Structure formats: structure tokens, C-alpha cells
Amino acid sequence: MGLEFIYSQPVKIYFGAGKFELLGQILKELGLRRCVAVCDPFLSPRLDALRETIPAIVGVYADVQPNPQLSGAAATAALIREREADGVVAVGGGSTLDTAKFAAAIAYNGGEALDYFRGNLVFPLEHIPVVTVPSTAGTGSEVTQVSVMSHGTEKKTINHPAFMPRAAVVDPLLTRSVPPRATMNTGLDALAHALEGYWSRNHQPISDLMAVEAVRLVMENLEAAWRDGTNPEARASMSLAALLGGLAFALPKTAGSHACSYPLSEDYGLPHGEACAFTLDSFVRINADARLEELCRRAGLRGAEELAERIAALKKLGGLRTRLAELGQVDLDKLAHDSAVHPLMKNNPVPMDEAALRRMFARLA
């Protein structure tokens, strides 16, 4: 009787191979008339062949960057003013959907985008709608109202209503093209999302539904897409995956393997899924109480300690680092702080201050 909760989830969702070709006929159906496509650069001569039957598309901005740069979503909020646009077509990984979203939200109001990144201008609730076709299957960011962004050095995670996409075209075919590395990045990405979606102080049924699920879609077929980028069922269960697991952590947010993360990418250069990756078996280990046994038991597993196992092999499998001393010279004081103040941290079910995370990245020197 006590159990309570909110749920909330506009985006449409098109679902299934070959989606990505009928996008003429999505944006006609959203009404959208005049779009701005943003994309990655080896994605530029795909959208430009497809632009020729979608006349709906008036412009491309391909110069998106892996950690995605503010400059980029201020050239894109420029072309999209330049061009009347009253959408914004997203097709990549998630540094082109990111950038999108803020240059959609901070195209509708005007203001210069270093302002809305500092929070001297306030991101309208109006905003430019946004389709997103994600490239790979990992991000999540496809159905969230999350952007991270940085200016230099400095990265933040945005969590704003302004962001959230009017619609999402996921096309598993898509995902054929993204190498080994890059497929163990993304996945363990997309099982980071599920698993602290699943295990955040916030988590809720619902979420915790979507979260089982995509972890059992992981397990099951990360592997298998590694090994054969071809294989259409893996692919296809991998992107499902990816979305499920955006659904999963985008009410709860994410947890401490998240707030890990960035320092690990901002101080010694890891991508995004392999530093959540980086610690994602140690939190597993640590957060084993969290209704883990339940959650192992619904996905096929034995239990936390099998999962733990089965992340940092399929780590070692993908050629991902996995030991301080593979990153440098390691600050692990400045490590251990700046993880601990990230605010992601609070949403641990086991409270870990500076002590205990230097403890945990001591094991992992």
C-alpha cells in the first residue's frame, strides 16, 4: 500500500530494421516540414544520398566531435536559426544526439549556448522538436532528457525537460558498421544504464522492468555482436537493449559507476562506455544487497558475483582497460574526490565517500 511513483515517457518510439529509410515518412507524420540533420562526419555521404528523397531535410551539420564540444551545439543552434528549421534530425552515437538536443533547446529562445552551459540563461520548456536515430547501440540517449556536453576541459551531464526528443527511430541495421571496440563500449554502456537504473536510490517498477530486461539482452548477446557485426539477431537485441536500458535509468538516473566515469574521461582520455565499464564489476560487487540476487535470478545468473565475473570478461574480451596502471600516472587522491563530489554518487544504494572509493580504486591499480 505504501508503494508509490511517477512515470513518464513521450518520446515515440519506431522500432525494427529498415526504419531508417522510412524517416521522410516519420517526419511527415510528426509534421515536421523544414529540418536541420546533425550527424557524424562518416555518416555525412549516407544522409546526403538520403537527403535526396527527403526534401524536408535543409541542411547538415557533421562536424560533432566524440566528447561532444559546445562550440559544435552552437554552430548546429546557428544553422538551425540560418535555416528556419522546426526540427532537428539526430542520426549517430550519442555525442551527435547530445549535441543536438541542447542546440534544439537553445535555438528556440536565442542566447549564446555558453550561458545556458554556465546556467546564467534558464533552457526554455519550449524547444525545437527532435528526432533521434542512434547509430549505436549503447547511448540511451535516444529517449532521455540528458546532454552532456563540455566547453574544453570542462564536461557536464544537463538533465533538462528541454532535451527530450519528440520521437526515436531505432534501426538495428545501423549498428552493422561499429567495430569490435566500439560494440564492447557501447554495450557495457547500455548494461551500466540498466544496472544503476535498476539499483539508483530512485529506481521505481516500471524502470526496474525495463532494466531486468535489458541486462538479460546484454548478457545474452553482447558477445555474440563482438564477434560478428553481421549477426542480425544481435544486433537487433543489442539495440533493444540500448533503448531499454535508456528507459531504465532515465527517471532514476544513474548511479556510481556514472559518476566514476567522468574523471576517468576527462583526466586520461577513456570513452564513455569503457569508463563506466572501468568500475561498473567493482559497484556490482559493492551494491550486491541492492535486490541483485533478484535482478540476476530474472536475467539468468546465478548471482552478483557471476554477473561481476561475466562484466569483467566480457571486458577482457573487448580489449578494454581495466587497471589503473593502463591509464598513466594515476592521481589517485584527486581520483577518488572528484568521483566521490559528482552528484550521480548520491544515487548509490551504498553511500561511498572519498575513503571508500579510494579503497576501490586502490584494488583496481
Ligand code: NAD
The other form holds:
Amino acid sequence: MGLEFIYSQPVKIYFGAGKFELLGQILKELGLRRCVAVCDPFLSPRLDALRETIPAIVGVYADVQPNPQLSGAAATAALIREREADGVVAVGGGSTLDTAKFAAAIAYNGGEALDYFRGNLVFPLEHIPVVTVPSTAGTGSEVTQVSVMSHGTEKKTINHPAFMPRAAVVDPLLTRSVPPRATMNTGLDALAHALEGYWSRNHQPISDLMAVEAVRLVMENLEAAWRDGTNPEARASMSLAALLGGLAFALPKTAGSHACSYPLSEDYGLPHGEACAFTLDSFVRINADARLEELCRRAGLRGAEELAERIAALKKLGGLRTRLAELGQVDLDKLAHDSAVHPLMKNNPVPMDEAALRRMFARLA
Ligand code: NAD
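Next block: the form predicted together with nicotinamide-adenine-dinucleotide, after the form predicted alone:
Full complex below, order starting with the chain above.
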């Protein structure tokens, strides 16, 4: 059968150093007059300073924590209703963006956040517009219809058109304050998105192009951004890599490494990027085929083996955990089982059952 695909990308993207300072103007241009801002506690003073110039911000929720809890989205939705907001602006890392997307989707539809999380209520297609302003270079949440939320220790990735942002304001200058270890975690998250979007069973040509460029940008710039967070070229390239990584996986979705990242985060507390990176070089070797070799060459590498070695070296450089022994008492059977049954595992090009995953994790003992 011939080539067939449907491609769509509805998010208006404003990219460039200094764009954050133009937020008020951008909200005006988008026709948003009463916005609730959702803000990372770290970025909150920056937003406060800017608020003088943005009359459109009528309320702020600034209590988002990493691996965001559903209760934060519920509180934000209540604030949106109370202030009768017509838009939401999210300034922060993936945790902040995902909280804002979830809150905006349910704010005017009524019902409990937990019922949406559990699937007892269906997200409406109509929702108030969200403008995303990422302050990390990793998740790509600024352009995806994904929100990752937790209720207690239960972490869930929800993929729904209700979460699609209206616009993304990507200002690489915001990422200058991200500490080196988080720079490495988030940068490898971007790499995982690009690779997994590319090797996903649902991959398609336009997403593939963005994946190749994202891999090239990460390979050429992540170490430099880690070494010197104030390096403007490296930071801008990593923000672009994260954006392209988000677009690369938005439609094909991710695969094996992301499936394994859920039990690694839930049971052993690894941050999302570190959890994805934990098995990424293993999956590069498992999924190595002619297509992946071609991606590597187009991204400036000799091949998949070099890619796997470079990922391992970046993890070591950043001080990321690479062995199960570093995670405390690990239940290998549960880890292999929970990874195998995660829905994203079905997207992996090489079928991986529980036994195969157990063997892979045993090699990382
Ligand atoms: P994060 O938002 O959890 O933030 C991590 C830490 O970095 C926080 O302490 C935060 O305060 C701090 N921080 C953020 N920006 C900073 C800055 N500019 N300077 C200094 N510190 C800063 O981190 P993240 O990696 O961006 O997001 C991870 C979350 O996103 C996870 O919950 C993950 O599951 C989710 N995620 C979502 C998608 C999606 O498409 N929606 C994709 C991948 C991951």
C-alpha cells in the first residue's frame, strides 16, 4: 500500500530570546483579556515583575510541584471559574504546563477533576485557550495534547484534544537558570521524544523530519548547555530541540523507554527525564535497524552504536543513575511486568514482553 498519513499541528509558536517580555502583547494579539497564570514557584518572581505590564493576568496559581498532583489542577480550575477567566497562561516546566492544560480543559465543564482522571467523565472538546511558556527544554508539552498528572502515587499520561494549547511562547532565556543536572534530565527527555517518535510503530514522514533535527541538535548542544547554562546558542538549540521533539512524538506517541519510565518514576522516584534516559541506550540497541542507522547518519553520527554510547556518556557526565543497584531495593519482576503492560510498550518496533524486559533490566543490575 502507498504512503498515507494525516498530519496536523494547530499550535501557534512564538520562538526567540526575549519573547517572554512580550507576553502581554502576545496575549492581546491572541484576543485573551482575562487570564489566570499558572506558574512554577521558581519562575513566580519573574512573572510578578512582568505583571505590571500585563493587565490581562487576573489571578495566579503558583503552587505546582514536580510530578504535579491533580489537586493543583482542581485548585487552578476553581480559580479560573472564580475570576471568570477567558484564558490560561502557563509559565514553567512540564509540570506547570500539564497542570494548566488539565485545569483549562475542565474549568467550565463542571465535575470533579478525579472523575476526569479516572475516565468517569469525558473531557469536552471545547476548552478555554492555553498559552504555554516552557522554562525547561525537555518535555515538549508546549505543543502536545498530553497532560501527565498524578493522584497520590498513581501517575497517568492523558492524551486528549482538550489539552492542545492555543499558542506556545518559547523563550530560551528562561532556561538559563535550570541547574546542570535538570538540564541533562530534560535534554535527554527531549532526545527520548525524538527517538521514540521516530521508531514508534505510528511514525510518519513529517514527524520523522523533526525527530532527525531534534536528535542532531541534542547531540551537538546538550553537553554545552550542561557545562555552561548561560551559553545562548546551546540554550536556544536545546529549546528548539525540545520543541521539535514534542512535535516529533505528538502524533506517533512514544514507546519502550517511556513505558519503562512510569514504574521507574512511580516506584523509585526518578524524575521523568532521568527515568526515560535510564533505558534509552538499551532501547537504541534493541531497536537498531536500517531506519535508525539512517537517522543516526542524518543526525551526524556514525550509527546506532555511537548513539547508544553517546547517551551513556551524557548520563554519566550529568551524574544520572544508570544501574538498578543505585535505586535501592528493586523488585525486578514488578518492574518488568509494569513496563510490559504499559500501553506505550505496544508502540515499540521490537515487541518486548515481560521476559525480554526482565533480561534488559537484568543487564542494568
Ligand atoms: P518540572 O516542571 O517538573 O520542574 C522540575 C524542577 O525544575 C522544579 O523544581 C521547577 O521548579 C524547576 N524549574 C523549572 N524551570 C526552571 C528554571 N527555568 N530555572 C530553574 N528551575 C526551574 O520539570 P520538567 O522536566 O519540565 O517536567 C516534567 C513533567 O512533565 C513530568 O511530570 C513529566 O511526566 C511531564 N511530561 C509531560 C509531557 C507532555 O507532553 N505533556 C512530556 C514529557 C514529560
